[in-house]
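Form predicted alone, single chain, as structure tokens, below.
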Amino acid sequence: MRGHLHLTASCYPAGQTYLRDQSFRAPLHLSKPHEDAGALVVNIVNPTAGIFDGDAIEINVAAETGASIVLTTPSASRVYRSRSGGPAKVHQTFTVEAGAFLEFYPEPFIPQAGARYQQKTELRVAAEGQLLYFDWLSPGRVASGEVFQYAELLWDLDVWMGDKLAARERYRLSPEDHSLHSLRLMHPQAHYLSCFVLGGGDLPVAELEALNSPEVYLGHGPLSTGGFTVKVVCHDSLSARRTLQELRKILYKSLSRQVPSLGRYM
């Protein structure tokens, strides 16, 4: 399956954000957006069972000057066992112009036993633009006894602030080598959270450090171009969700913004 989602968020003279351009193809579509706290909240929906090997999905989202948009998913994303030996692929680009705001807040990504998956992400933020980007990687279908039984995950991410590369991450995770060792060091069924904050205020060190606990191991650091990144290893899905809820509140406070409701339990 070849799917895509192309969105451009723009701003009326009165300050209200709207979708100036939208195009999507299965397996993705959009639910009806709603406004909250000055942002347009858009749910990206995949009504199929999930992503399969051979699937290729392209996502391009742009926030134009003055726009404020929150992208989220109403449920977890799943990638299934590869039957062909090949991967499922997702290539996503989020672009934020000066004076615009974009948040990407997905539900957990669940790679099932035998899954092969490649994700390439580009974050491009202009000076005076603001972006919040979250990732939540689960160890698999824990309730079914599948813990880190996927075949291979390839994760590429580039972060650009203006024309300067702010961060680059490349990692390959597979139970066939030692790549999962550090992830499982603290918790055998670890959930991994990652966040990038660009165009924001000061790093809220005290608030972030306060999230650490026996169930949560959190680190953070500044980017050379401004902004910062936060990485968290959590004991299980419950501690991951609690941490993500608190982390989102802290980061919105650091951006001097109200937290938009996602229209569900958090």
The other form holds:
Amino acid sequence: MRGHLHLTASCYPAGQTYLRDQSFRAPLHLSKPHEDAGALVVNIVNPTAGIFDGDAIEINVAAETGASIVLTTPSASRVYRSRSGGPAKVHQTFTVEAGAFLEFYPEPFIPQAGARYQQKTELRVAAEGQLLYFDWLSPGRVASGEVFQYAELLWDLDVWMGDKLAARERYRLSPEDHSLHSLRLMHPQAHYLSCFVLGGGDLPVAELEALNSPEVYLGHGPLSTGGFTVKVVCHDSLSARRTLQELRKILYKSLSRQVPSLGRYM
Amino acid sequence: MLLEWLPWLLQVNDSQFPSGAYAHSMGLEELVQRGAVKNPDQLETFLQQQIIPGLLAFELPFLEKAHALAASGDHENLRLLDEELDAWKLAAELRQASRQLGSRRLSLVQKLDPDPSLAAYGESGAPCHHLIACALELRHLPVAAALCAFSLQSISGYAISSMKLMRLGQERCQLIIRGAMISLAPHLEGLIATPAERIGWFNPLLEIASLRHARANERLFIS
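Now show me the form predicted in complex with its partner chain, since the one above was the form predicted alone.
Every component of the complex follows; first up is the chain already shown.
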């Protein structure tokens, strides 16, 4: 399938965020957005079983000046075994203008045995814009005995602060080489969390450090152009979810924002 | 016949060359404290399964590009690569360590090799990452020699810093370095013959370790 999601969040003079422009095509769909804590919460839904090889999905979301938008997914994103030998592809771009706020908070990404997947992410944040971006990479269908049995994940990410490249990541993950060794060294079924925080003040170090435990190995630090990254390796899905929930609260507090409810039990 | 660049390579790649590398563990100190790398066997595994693949997938292809630009005197594009490295190195400590090592190395190289273009690059305000400084100092050497020299610096940096972090003698340390270089060397020609279209490597543990090291209560190393 060739699907897309194009959204532009704008702001009424009274300060309320609305979707000025929206376009989507299967396998993506939008649930009805709701407003909470001053932000428009938009659930990106994939009503199909998941993502299959050959699928190509393009996501472009822009937050215009004054808008506050939270993008989330109501359930995990699954990528299924590649039958053709080719990958599924997702290219997502999140753009934040000055004076706007955007959060992307997806449920876990679950690559199943034999899955091939390419994800390209571009985060573009103007000076005075704020962005919270989360990624949650699971080892697969652990309950079914599938742990790191996907064929190949290509995971690309560029973060731009204005016209400066703030962060660049290029991962090729495959059980056929050593690319998963580091992730699995402490926890054989490790979940990996990644976060970028752009446009806020300093992070509350003590609160972040307190998230560390025998099950959670977390590090955080400043990017070269301002903004921060937080990286976490977790023992399992439960510790990953707990960490992500707490992390989200801490980061919202550091941005002096109320935490919008995602409209589901977390 | 003596290769004319060999004395230069031996001098700038000597462990006594005062680049300041001895003060950095590049995240390994935190991994040892965390118990992820506890003894010489695990150090060997760490080098073989994390550092060498990382060199082959990221640093060496990057150095190959930088070396070509340095050799042709294209400092404008070399600077772009230098600045890009700031974005690749997410952990601030690793970023600073790389800049410190590179700046120090380039500063000394300028004195040994008084080429005005080197001085101009050093004074241009470029980040001067270690990898870029190596590309500049080894610009007159064959790229294979540059890749080999950089690999040895990286691997021996981890191995030698380990002698302060675990029970590891000099002889075993040298055996580990030798084993790592034997594993890596056969890949270099292929890397040069077929430049990688896609570079990058995933090492969350080392990245988190480096992010955490800045706030460690006890530290022997700067990074």
